[in-house]
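As structure tokens, one chain now follows by itself in the form predicted alone.
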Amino acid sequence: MADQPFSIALHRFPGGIALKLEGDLNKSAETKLLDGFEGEAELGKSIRFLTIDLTKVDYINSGGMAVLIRLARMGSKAGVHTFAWGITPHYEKLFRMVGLTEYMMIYPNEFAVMQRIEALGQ
């Protein structure tokens, strides 16, 4: 299998962002994936919701593994619920095993994650 290159899709709703996540996450999507993040500084503030879409991530190595938990602690570190869906099961039972499960929650689609936040009340 060929490596698909990582692209990513960022947009903004109320209090939250969401991530579209697309190709093969690995280390050199890093720069990619915090760029963003690094010096957002309405983490914790008026963005109290990151979304990630995983469906059309396919492949995730370590590297795109310690991305994604960097990701979801630097999010708790400012007080931020983040949320994942899309994942595979074989993902799902990884992302338990290395904790990220601590840091992020797990859906099984994004309609199911709206109507968390929701509830959350934005």
Second form
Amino acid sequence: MADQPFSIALHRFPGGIALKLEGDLNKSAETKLLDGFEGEAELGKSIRFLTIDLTKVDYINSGGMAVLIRLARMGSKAGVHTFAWGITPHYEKLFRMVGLTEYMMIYPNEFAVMQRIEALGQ
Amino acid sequence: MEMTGYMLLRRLLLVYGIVLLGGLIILQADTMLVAPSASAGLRIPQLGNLAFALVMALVIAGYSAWRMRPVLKELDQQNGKDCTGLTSGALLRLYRMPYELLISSAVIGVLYSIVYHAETAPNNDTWLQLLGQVAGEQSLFISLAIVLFTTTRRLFRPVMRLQQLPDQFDGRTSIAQPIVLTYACTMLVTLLSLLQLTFTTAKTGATIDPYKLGLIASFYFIMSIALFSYVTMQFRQELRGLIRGIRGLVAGQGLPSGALPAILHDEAGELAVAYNELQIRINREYESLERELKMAYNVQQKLLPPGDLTIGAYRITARCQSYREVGGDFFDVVSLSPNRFAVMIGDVSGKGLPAALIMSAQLLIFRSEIRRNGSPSEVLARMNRQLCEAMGEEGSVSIGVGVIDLTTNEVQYASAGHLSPYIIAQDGRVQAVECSSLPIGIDPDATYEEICFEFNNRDRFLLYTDGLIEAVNQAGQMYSFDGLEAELASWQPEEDLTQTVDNWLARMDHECGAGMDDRTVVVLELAGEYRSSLASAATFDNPFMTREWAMRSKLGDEKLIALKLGDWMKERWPNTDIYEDVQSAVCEAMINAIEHGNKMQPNAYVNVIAQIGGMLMVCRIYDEGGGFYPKLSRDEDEMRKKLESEDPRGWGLVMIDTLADYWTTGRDERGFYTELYFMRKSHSVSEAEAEAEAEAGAEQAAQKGV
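How about the form predicted together with the partner chain, since we already have the form predicted alone?
To see the whole picture, the full complex is given below, headed by that same chain.
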């Protein structure tokens, strides 16, 4: 499988932002992924949830994990809950290994994440 | 024929006789013209004149024999032996003799005039007549002296051997001195003749017959011209001989040591000696250079591997014939691992010593590079970079490299501007393997095409250099690709490979001679029967299988190698699922190699060597850097700090540490490496671990209340 370019699709939903990532997640994804959030004034106010769909991401290296950590920690500091789904057991193991699961909750699918968000919203 | 003392003496006597006789004839003519009244000239009767000339010749010859005793003695002694030339004393006598004759003749002339005219009491009328007679006598004697001088010099020339002379010889041996002396004497003769004419015709009151005066003047003019011409001819002949001698030296004939030519010790002779010395020195230098070239040839031959080799199921026959003492062709066969080897052929542009130096360097660089990474195209790229850096655009080398897997008989082949190799199948089919790129040493960023193919049983694979194709036979026809293909098609598979190659090259030598370029051939033969036994043995005897990959330092490319490694693992260890762990850990090690080892330099390479055994997998990741010290803290606080830092980096090593069962770093001849070890684990174990981890994760999440 050749090198997959990284791309990101963003849409908003009531109370949060949903990111759909595609391609290889490595250090080069940093700019694309973080730039939109660093200037976001609504973080922690109207935006309380961040969901990340990793279904289309099949390669994540340490650089990519560092980016995810920064993103999740940035949200955590602003009071935003970060959720992710679509991760293989292998990467879930790696996320746990590097401590990413402290800031980002892993769920098996989008439905479970939305259920949890709904529960937290109530 | 060698000249003896007796021969020299006899010739001298002959010369003296002829000269004196000539003198008498001139005297007679002079007397008849100037003083028919017999009142002038040497008043000696005709017969008496002849007797006098004979006696004088004998006297002078006796004098010469007495003065030249050492010369005559040495000539007699050296006759019939290897002559090494006369001694300095004898040479000195030889050089002095013509001068002594010149002076003696002049002195005898003066004495003669004094004795002959002593009793004559001149009065006013006869005074001028007497002076005219004396001038005529002196003129005659000096003329004879000049003729004697130049003739004896010519006579002595053959016995004057070329040898080192003492300094005092310089003036006498110079060609300037005899020229000046003889021309001065000739001028004097002319003046004296003029005086004689003037005085003898200046009788008081006598009328001068203009016809007679003109006749006498013409006689003296002719005499003077004859003398001048004779002297000039002598020197001209002498100079011509010397110039011939020098031309002989320039043409490379040199001076034969046993029979030295007759070169006088004058300026031209010295020049000839100096030239000869120069030539001897050049010859000595050339011999020394030739010796060194022969040594260089020996060194070059020792650098090359043996011409007949067997590696696994392959027989290899290689021959490298240099056109000169040293050449620019080279080949190599390198064993890379128990089941892989590389074969290479190269041709440096140009010939002689510069090509030989580049060849030696390239051969050593190839050996070093091919061991770092088995991929031919990457090896060529690295060699190219090094050659471009070292030589600029001054040296290009064509190289063909093949890496052969002994277990599968697969060949990876890449060529940098080298001639297409041939595969000769068992049934006689000849097929060119088309694959070529630029020679190395031209463009530092060049990339090299690589192709893969597989050998069949009894296939032969030929690599060669252009010296073979460009060989020209006696009819002027080039050997060419057609000739080569026809030759290869005629090879008999049952004939011994070495025999086939040697016969072929011997035929080439016979038909085309040594040619104008180096000729190198490398032929591989896959001996089928042996291969099968090796293949079966390899399964049992070599539990570790090795594979290698290489990539340039570009982040993202590590994934491609990780995928290949994962596929291979699935194939080798089908009942485990640690391949993802291995892939991630190896990827992280490769990223470290790119970032920390190679400092992100795009031309630097990362090599991965993986070995998979029954229960253990070992993976080494090499970089081209100076090495780095891996800092890893397992302390929880440290981990937390890292996690909470603004730029949380350094997870790669954490992942390697966690995913691999053991890891270490080190350095060997290929460079710095990180080595990872993975134990084989069954599904059940890993699944149980995963379940336990999942449970732990759920508990952790529940505790946080998320």
